[in-house]
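In C-alpha cells, one chain follows: the form predicted alone.
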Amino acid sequence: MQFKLKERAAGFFSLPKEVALDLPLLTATGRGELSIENYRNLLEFSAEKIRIRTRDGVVVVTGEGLALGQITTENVIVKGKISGVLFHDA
C-alpha cells in the first residue's frame, strides 16, 4: 500500500520513480560499462560475475574481465566485457 502511494506521489510531482521509490537505475554504455544507481551492497565479485543487492532484488552481471570502476554510496560502475545482466528476487 505504501509503495503505491509513493508511486502515485512520484507521478503527481513528476519525480523519477528510481528517486522516489529507491529503485535501481541501470545505465549501460555499450557492452563495456554498466552503472547501477541506488544499490544496497556488493554480494559477490569476480572477473566473471558480480552480484549486487538492490531494494528490488539482486542484479547479477556476467562477463569477462569484470572490474569495479567506481563505487560511491549511491552508485557502482562495472567495467569489462559484459555478456549478461539478470535480476533475481532477494
Given for the second form:
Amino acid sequence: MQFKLKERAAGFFSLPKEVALDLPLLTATGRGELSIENYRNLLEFSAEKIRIRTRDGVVVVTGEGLALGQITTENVIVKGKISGVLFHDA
Amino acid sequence: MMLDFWQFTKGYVRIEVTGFTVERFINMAAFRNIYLWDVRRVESGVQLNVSIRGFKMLRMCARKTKCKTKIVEKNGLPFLAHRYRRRKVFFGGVLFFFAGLIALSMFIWQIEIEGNDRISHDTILTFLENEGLYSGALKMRLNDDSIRDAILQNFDEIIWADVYTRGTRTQILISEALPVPEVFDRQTPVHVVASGEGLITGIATAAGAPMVRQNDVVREGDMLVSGILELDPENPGSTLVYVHADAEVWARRFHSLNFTVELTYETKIFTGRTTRQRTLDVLDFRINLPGGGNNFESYDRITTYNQVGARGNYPLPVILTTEHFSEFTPGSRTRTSDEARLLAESMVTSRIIREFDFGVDIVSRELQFSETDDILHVRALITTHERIDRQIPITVPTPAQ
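Take the protein just shown as the form predicted alone and give its structure as the form predicted in complex with the partner chain.
Every component of the complex follows; first up is the chain already shown.
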C-alpha cells in the first residue's frame, strides 16, 4: 500500500519516478552500451555476465567482451556486445 | 574526448587487481567516490584505469578487500614531466619561443601604403613616424582611427583614408583628390618683353602689337609685343585697348663661361690599406661589432646600411651599418695641358647641361685657352638659340572719375 501511495504522489507532482521511488533507470544505446543509474552494488563481473543489485531486484546483463565503461556511485555503464538484459528477484 | 584529455593532464594509471573479492573491491572504490573507467576482466582479475589521486585512495580499499593491485601502465602529463625533468633548457627554450612570439607581436613591423600616386611613400612614412607609427612601434600606443584622422588633417589632398591593423601589419589605404587644373590667366593685360639680349630669329605673335622684326637686336627688357593697341589705327590718339599680349619670340644669344683648370692639383693617393668598422642598430640602441677601428689620419669613408628583412615583407628595425675606410695620403699630381684641355671640354659640357634649361638649343661652342705658369684659363663662347619672350603686367591707368 505504502508503495502505491508514494507512486501516486510522484505521478501527481510529476516527479521522475526513478528518483522518487529509488528505482534503477536503464538507458541502452544500441547493443553496445547500457547505462544503469541508481544501482545498489556490483554482484558479479565477468566478460560474459554482469550482475548488479538494484532496489528492485537484480539486473543480469549477458553478452561477449563485456566491460564497465565507467563506474561511479550513481551509475554504471556496461560496454561490449550485449545479448541479454534480465531482471531477477533478489 | 575532453574527458580523456583531462585525465591525461591530471595523469592516470592502469592497474590490475587480483584476489577473490574483486567485485567488493570495485564496489568499495565506487562507494568512496573514486572514479574508475575502462574496467575489463582479465584471467587473473580485473584491469581498470584510475587517476593518480584515486589510486592512492584505492590502496586502502585493496587492503580491506584483501586484493593485490599492480600498476600495468602509467600515462599522463605528471609522468612525462617527471621523466623529462632534467630537460629544463629544452622547456626553457619552448617557453622563450612563445614569450618571444608574444613579445614580438606586440609591435607593428610592416606598414603598407596603397592608393597614393602624387604623394610619395616617404612623405607619408615620415609623417607617420611623427605620429608614432613606425616599424617597431609598440601597438598599445597606437590607435587606427586617430592616425587616420591625423592623415586626413595633415594632407589636404588626401580626401579619404583607412588605417587597418591586423596582427603586426598596418595597412593604410588613401585616395587623393583630383589635381587642381592649372589656370592660365588670359585676362590681365600684359606686354611681352625680352628676357635677355640677342638677335631675333623668329617671332610668332598670338596677341598684341609686335614691335620688332626678324634680325633686330634687342637688349634685356626691350618691348617685343605691346599690349596696348589703338582702337582705330588710322587716327592716332583714339581710345586705347589693353590686351593680354602673347607671342613666341626666338633669338640667337651669346654666352661665355670662364673657369680655370689647375695643372698640378691636390689629389688622394690611396695606400690600399683599408679597415672596416661594423655596428648593429637594434631599435634604439647600438652595438659596436668587434674588428676594424680606424686610425688613419686621412681616409675615405664609405658607409653602407642594410636592414634585416628590408627586401622581404617584414622589415625589422635591425640595421647593420658597415663603414669602409680606405686610407690615402694627400699628394699632388700634374696634368699635361692636353689632359687639362680634355677635362675643360667635359667641364663645359656638364655646365651647359646644368645651367641651360631643356628648351635651349646649343648652336655652337668654342673654347679659348690661355696658360699661365700652373693654371689653364678657359673661356667658352656658346651661341644658343632660345626663346626670349617674357610677359610683364601693364599698369593700366585707371580712368579719372
